[in-house]
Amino acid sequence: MPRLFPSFPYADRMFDPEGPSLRELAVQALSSVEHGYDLLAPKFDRTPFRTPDAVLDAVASALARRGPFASGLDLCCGTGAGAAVLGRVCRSRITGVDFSAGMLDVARRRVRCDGPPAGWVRADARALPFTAAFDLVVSFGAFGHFLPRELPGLFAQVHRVLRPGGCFAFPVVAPPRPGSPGYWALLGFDAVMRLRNAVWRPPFVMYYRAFRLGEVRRELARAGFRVELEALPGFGRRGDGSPRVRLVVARR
């Protein structure tokens, strides 16, 4: 069973020797979110921050049972890991959108899909340059970059670019138990980021504890979605019986 890192974000994945140095990570952390990812892009796939293939495969399998879909959008696509999911479940075309030019450049070079053609668009997820053009929107590991007050606008944008009946899907890892090492790691990371943003400009928004499932479900419903939760069984269950990883499927 894959072990998920509750804080950074996957416990069994360390930095590759060819990944970024501590100095490079420090420079990124003191930059804006956009510029920080431009700097990190060439080595991003060598970090623990890329969504593991095990998660991508589990999501693709779950969506295949609900599809096929025609066109798909990978929201905040980064270097394009989510394109593999869309390529397996979409028949017409897939699109990746991100506001980091550096990440998109890497995606253009590295992503090779056997399925539909892939296109890449530079844009802010809070102002998507599309009409109702997609049947499926996915996102992986990006929501920590949005403050809770931004979720209504973000979800409204996704609702707007989906065709009627389309769905918005993304995995959510269960939070660590209060008092556990993972809990304190999350708490400490977010505290450091809040301190950094209080004393340094430009801000770098990345908070692991700000994206809470209960609040997310409420905001999705307010945006007009019908929300379902599906356990991803390959990751097992916690001691209380709840799934370690869920797939949120929000239907327009």
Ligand SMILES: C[S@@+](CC[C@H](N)C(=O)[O-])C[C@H]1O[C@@H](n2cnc3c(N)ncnc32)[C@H](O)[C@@H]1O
The other form holds:
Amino acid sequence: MPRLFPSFPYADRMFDPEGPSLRELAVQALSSVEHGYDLLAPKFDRTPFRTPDAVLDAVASALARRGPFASGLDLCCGTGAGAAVLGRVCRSRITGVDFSAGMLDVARRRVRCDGPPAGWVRADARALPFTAAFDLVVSFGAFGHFLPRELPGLFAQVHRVLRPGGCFAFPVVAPPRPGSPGYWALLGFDAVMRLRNAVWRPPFVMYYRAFRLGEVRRELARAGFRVELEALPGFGRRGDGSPRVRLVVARR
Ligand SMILES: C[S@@+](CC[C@H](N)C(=O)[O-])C[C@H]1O[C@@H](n2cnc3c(N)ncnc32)[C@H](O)[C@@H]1O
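Alongside the form predicted on its own that was just displayed, please also present the structure of the form predicted together with the named molecule.
Below is the whole assembly, all chains and molecules, this chain first.
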């Protein structure tokens, strides 16, 4: 079973020796989200922030049972991790959207997809420059960059760019048990980010504790989606029997 430390959100993977130094990470964290990712882009795939292949594989297998889909969008695509998923389940075209030009440059150079043609678009997820052109929208590891009050607008954007019947799908890791090492690590990380944002401009929003399944389901329903949850069995269950990782599938 793949190990998962449900925080950043996949921080069980240690930093690679070829990954960013602490100093580089600190400089990134003192920038805006957009510019911070521009700086991190060349080494991003060597950090625990890139979604692990085990998660991508599990999501692709779950979506393959619901597909195939024609046109797919990876929201906040970064260096293109989600292209591996869209390439397996989409038949006509895949698109990655992100507001960091640096991350998109890496995606353009690194992603080689045997499936449908891929395109990369620089845009803010809160103002997507598309019409209702997609049958599937996926997103990985990026919701911590949105404040809870931004979720209604974000979900409305996704709803707008999906064709009727299209799906918005993303994995959600269960929060760590209160008192566990993961709980304290996440709490500490959140506290550091809030302190940093209280004293430094521009802000760097990265609050993974704020993205809660109950609220997410409510906001998706409010945006007009029908929401289903599917356990991703490869990641096991918590002590109380609930799945450690679920796939949220919201249908327009
Ligand atoms: C942790 S990375 C995840 C990248 C990729 N999805 C993955 O799983 O490896 C978060 C990405 O979200 C992007 N991002 C954050 N806020 C965004 C926004 N408002 N609009 C577009 N992209 C955004 C960042 O530029 C970054 O590439």
